Each structure stands twice: as C-alpha cells, then as structure tokens.
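Have a look below at one chain only, the form predicted alone, in structure tokens format.
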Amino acid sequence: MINAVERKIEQYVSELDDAHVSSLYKKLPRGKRLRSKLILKIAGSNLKVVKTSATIEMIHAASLLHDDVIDEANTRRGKISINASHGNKSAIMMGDILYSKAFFELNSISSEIAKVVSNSVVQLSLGELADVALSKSFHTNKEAYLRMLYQKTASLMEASAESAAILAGKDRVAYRDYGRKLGMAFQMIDDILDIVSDEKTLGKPALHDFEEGKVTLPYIYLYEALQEEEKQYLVSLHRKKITQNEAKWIKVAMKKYNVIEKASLEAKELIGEAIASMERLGEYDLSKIAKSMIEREF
C-alpha cells in the first residue's frame, strides 16, 4: 500500500499545477516511509488511512528541506539537496508549499486529526529552534537533549501512531505512547550511526554532525568519561572540520570508555518497551517494525 500513498502525494503535488514544484519533488529522495508504514499497519488502507499518510509524509518531506537549509547540507541520502542544486529560497519555499498543502488537505479528513498532526508540527519547529540554539557550542545538557529530540523527531512519529489510531478506533493513548518510544530512539540510533557508520552508507560524512555543532548523546556521554585535559580537546573539536586523526581520537575514546554501547543501550531499551507494549496489544507487525530499528545500519 505505500505504492497508494505515493500515488497520492503525487496527485496532491498535481493538483498544485505548477511545473517547477512538480519538478522539485520528483528530485527529493523518497526515504524509508517509516510513517506510512506505521499509519497502514495500525489502521489499515481504506481512503483516509492513505490520505493521512500522505499528508504526513509531505509534512515530514518539508521539514527536512527547511532543515537542509539551516545546518547548510549538500546532500539528503546520498543525493544533492534542493538548497544545494536549486537554492535555499527554492528550498524554503517548497517546503512551505508542502507544509500548506498538507495542512489543507488534512481538514478534510478529521479535525481531530488535524489538530493531532498540527500540534506535532509545532513541536517540530521548537524542536528545530532548540536545535539551533544547542549547536551554538559544546553542551552536556541531557535533559535538553532529549526534549529537542523529541519535538524535533518523536513528536511527529507519535503524531503518525496516534492519528492511526483514531482511524482504526483503537486505544489513542497506547498507540501515541509506541509513537513516541519509537520515534526517540529512532534519531538515537541515527545519531550513533554518525559516528560508527561510513560515508558510503550514510550518504555524508562521518561525524558530521559534530562538525555542524549537534552535541548528541554518545559526545555527551563521552565528556563526562574523559579527564579534564581531554574534555578540554574534545570541546575544541566542536563545529569544525575535523581531521582524519582527531575523528580517530574520537572514536578510539568512545570505544575506550563504551559509549556507543551506553548510548545504543539507551535506545534499546526504549525500544524493548515499544515492543513490549505493542505485542501486549498483537500488534506483531508493529513490534516487527521496532525490531528492524536496532538493527539497521543507516
């Protein structure tokens, strides 16, 4: 059924009748529809169901293309992004025609759902605000953290879970709750893989997110390992081009005091309790689905 989904965004971006927008969105990479495959296992793929999927991976489609432009990115999975070939005003722009068009067709689905999915999007932006001012410099601040984690990332996959609840008349709450543990250790284990995973498998450069300032939860870790000189080098390190050696100095430190192994442990541990939750319910595809997460490379 994700054939369906995409299908509709399609029509969606049709229906806008202009050209160029068209040819912006056949050149943004598709990604793993993660949302959709959340919002068809839990409610199934009636008309609304494809719809409410749609619009969300249409919300999801612009805030990476606003995001793009605010960490300054030539590529989004191993392809050059719309900032980079086209401009950040096109970037802007189409992102918010995205925005718009999903906001207008998600009232004529379910107001309840539109203010469910609305609110996630604000969240959203806090959490890319607070992004913003966290990668300002070197912080070990945990707690803000994971709240920008998770108005930044979870707060849409709880949106994604809930609003296929409401469809499916199943218990909101719950399915919200899997959302949410789900879409936290999601951009917990993405973080992680900026560090382990290559270039070639990450479609960017390793540890690039230190680079532009993220201070994610294996640095954080890491800072209150290391002794005092140490803590002072790897603050040195942050948002710049780091050197083959000072990436390997970094890694060999993790690796030393296992924090790649507390990080994922965190993560793994969030997922256990998706899985848990949705299995109670048998709902095995969804526990399926949170069990691929801790495996996946990129």
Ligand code: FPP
Given for the second form:
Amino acid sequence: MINAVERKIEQYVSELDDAHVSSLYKKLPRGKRLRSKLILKIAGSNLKVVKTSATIEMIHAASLLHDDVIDEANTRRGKISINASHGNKSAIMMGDILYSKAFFELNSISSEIAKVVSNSVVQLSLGELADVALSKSFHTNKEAYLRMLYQKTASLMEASAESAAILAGKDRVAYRDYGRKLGMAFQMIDDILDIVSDEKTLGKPALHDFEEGKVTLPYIYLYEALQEEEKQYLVSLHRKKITQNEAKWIKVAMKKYNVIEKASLEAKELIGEAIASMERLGEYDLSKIAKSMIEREF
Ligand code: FPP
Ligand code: MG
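Given the form predicted alone above, I would also like to look at the protein as it appears in the form predicted together with this ligand.
First the chain shown before, then all remaining chains and molecules of the complex.
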C-alpha cells in the first residue's frame, strides 16, 4: 500500500503541470516513509488514508528541503542535497510548492485532519527556530532541548497517528500519544547515531550535530559529568570542525561516563511505553514498529 502513497504523491506533483518541479521532485531521496507506514497500519488503506499519507510525506519532504538550507547541509540521505546541487532558492521554493499543494489537498480530505496537521506544522516551524537559537551557543538546557525535539520531530508523527485514528474512528488520544513517544525516541536515537555510527552508515559526517552547534542529550550529560577543565575543553570544540583526535577525546569521555547508555535508556523508556500502550489495544503491528526503532542503525 505504500506504493499507492508513492503514486498519489506523483499524481499531486504532476497536477502542478511544471516540468521543472517534476524534475526536482525526481531528485529527492525517497526516505523511509515512516509516517505513511504508521498511518496505513493504524487506518488501513482507503483513498482518504492514502491521500492523508501523501500530504504528510510532502510536508515532511518540504521541511527537510528547508532544513538543509538552514543547516547548510550538502547531503541528504547520502545523496547531494537540492540546496547543494540546485541552490538555496530552488530548494526553498520546491519546499513551498510541496507544502502548499499538500495543504490544498488536505482541505478536501477533512477539515478536522487539516487542523491537526496544520497545527503540527506550526510546531515544526517553532521547533526549527528553537533549534537554530539553541545551536548558537553551548547550553545544557535539557528541558529546552526536549521541547525542541517534540516540536521539530515528534509533532508531525503525533499528527500522523492522530489523523489516522480520526480516519479509522479509533481513540485519537491513545494513538496521538503513541506517535509523540515514537517521534521523541526517533529523534533521540538519531542524535545518538550521529555519535556512534560511521560516516558511511549515516550518509553524512559523524559528530556532525556538535559541529553544526547542536548540543544533543549525550553532550548535555557529558558536560554534567566532566571535571571543570574538561568542561571548558568540550565547550571549546562546540560549533567548529572536529579533528580526528578531538573526536576520539569526545568518544572516550562519553564511554567513561556512560552517557550514550544514559541517553539510550531514555529513548528506550519512551519506546517501552509506546509498545505497552499498543499491546493493550491489541495493535501488535504498531508495537513492532516501535520495537524496530530501537534496533535501527541509521
Ligand atoms: C531535521 O532536523 C528537521 C526537521 C525534522 C524539521 C524541519 C522543519 C522546518 C524547516 C519548518 C517547517 C517548514 C515547512 C515548509 C513544512 P535535523 O537538522 O536535526 O536533522 P537532519 O540530520 O535530518 O538534518
Ligand atoms: Mg538538518
């Protein structure tokens, strides 16, 4: 059924009747389509479900196009990013086009779902702005970091699960909660993989988050555990190109203070809660999706 979603996105893009847009769309990497998989598992697969999935994937793609401009990223999923290959202006406009077309289509699906999804895009944008602000200087504000994580990543997964529950006539609060926990854990694990995976697996350089200025959970825990002089050294590495020796120092220190385990445990706790809530509802496919998140490598 994921193919039906793919075809629907292609249909929406071709309705724009613009050869340039069609050619840019073909250059976008497909991604895991995690949000669609979630929606299809919750709501089955009728036309409204496929349309909702397609619009949410288009919004997600739009947000990544803009994010790569903001982050000045050269790669996306191991391929050259649109901003790097075609410039910032094309990447921004392509994001705007996908986003606007998605909203146009959402309005004809259901005003209730349009409300849920548009609210999540407000959160998404607030989260991205908070991410930019938090990345400017070194910080150890875990609360602000988690709030940003919720807005930037979990809100669209939360909206996906809630929309699917509305379409299926299921308990929207329970599914919304599941989507939020999954989204939070997803981004926490993403942040951990940036530290523990190699460049080949990630499709982008390792320790890239810290170089970009992003102080993720393991770095917050590391700072808290370090001695005074080491704290200063860690802060001195923030937001700059990290050499091999510096990377080694970060990894050894993280191992010494067990910060990766501490951060993973928090993600696993959320996943555990998501699994339990779905098993209570007899939704074993959804608990499986949550379980597979802990095992993912990229
Ligand atoms: C990736 O974060 C970014 C997001 C998940 C959200 C980005 C949201 C916006 C740009 C605002 C919404 C705009 C529209 C048009 C819908 P990351 O940089 O931490 O992850 P990465 O490693 O995948 O780049
Ligand atoms: Mg980014």
